[in-house]
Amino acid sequence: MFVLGIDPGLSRCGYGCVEHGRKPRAVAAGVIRTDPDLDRPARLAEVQREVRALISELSPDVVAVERVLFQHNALTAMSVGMVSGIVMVEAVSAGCSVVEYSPNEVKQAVAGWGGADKEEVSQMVQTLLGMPERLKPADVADAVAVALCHVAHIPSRRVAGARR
């Protein structure tokens, strides 16, 4: 099963591929940038391509995506929240399960802990995947920590679903 975890964002949406197996395995990481030269419109249509692409190539059982829950910053909350809206149709479309999960949910999950600062995350995320170095930039990183939490809540999801 590939999980593919968004970490959503106008100028930087961080995506990661996870093989959910015996042991995880990264599969693909990257950052969709946009121009911030260009209007939303325009910026939201290059993400929507990009993850349409990534979907394609990728071909996700389950695309996780981080919850937005607070921003200082309005106009970056509602940027966010369309680019979620975005790669939530763009999953829903190429037949794959949605899930969302807070940033808490997941620094619990990947970390031990909900209160993890980025750098905690980063450095869990390398070891649970081995890797030699850490994610870069720290939007990489976050959303192969979204799909590692969806990853962990697995078994947790298919009692819940044996039980109804």
The other form holds:
2 protein chains.
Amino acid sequence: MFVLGIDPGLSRCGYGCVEHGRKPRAVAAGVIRTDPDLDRPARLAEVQREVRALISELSPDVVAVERVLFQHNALTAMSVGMVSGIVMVEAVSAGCSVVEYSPNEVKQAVAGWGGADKEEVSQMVQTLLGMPERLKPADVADAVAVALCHVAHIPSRRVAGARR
Amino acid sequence: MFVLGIDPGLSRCGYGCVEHGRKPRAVAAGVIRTDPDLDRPARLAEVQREVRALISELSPDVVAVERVLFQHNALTAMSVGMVSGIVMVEAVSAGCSVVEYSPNEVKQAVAGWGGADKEEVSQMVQTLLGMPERLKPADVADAVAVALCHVAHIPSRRVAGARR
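What I would like now is the form predicted together with a further copy of the same chain, since the data block earlier showed the form predicted alone; can you produce it?
Next comes the full complex, this chain leading.
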């Protein structure tokens, strides 16, 4: 089973695809960037095209999206929410299951406690996936952490259905 | 020129299409509702399908969306933002221009001042379009008001290019 984690954002939207098996394996990870000189609708359309291409290429079973909470910067949070909505409908259109996890749930699942900082999350992502280096930028590690959070929520009996 | 106004929302998403001419004319107005028993991704996908069908049917030149502000209910505001983002990318995909107006800009343009209440906006929409009755529910009148707000921002020389 492939789980695509998304850390939504308009400037940088992190993605990380993990295969659920006896040991989780990173399949793809990266960041979608949009041109800050474009207006918001055009940037959202860029994200939509990239996410659609990504889902088409990776064929994830599940798309796990980090739930957007209200942050200090209200304008940023709203753009993040827009990206999140677009990711969800693209996933539904492609026939994927869609789940949302709060930042605390992601930190809890990956680092063991909901108050973990970005550094700890990034370190744990590296360890869990047995990678030689940290994933950068932080948005990529965060997206992979969202995917790993979903993997941690899958009942272990379902490992039998792992793909490949 | 056709302007499709959208008052975004997950439970009720109002829409109103106005033709820009010597006198604005209502072309279509209504509300997209989603099943509250479905989860958020499924409801967002419903809105996407309906909005896509609407844009395809009406072929607006411009889609004008009411800008989402942070309201008392943070969860509701985030769902509204998601719908707003989906509407924008559907409009961009269909080749429409996309503009956003704040609630105050809409009230200012339609009712003459930014502090107008829903009742005044609804009354002015009825008057401006010469309709025998008020548009209901309020989401529909609000959506038409967004379209009328954009019409009010179009330089008058462009009336010459009005369609039909």
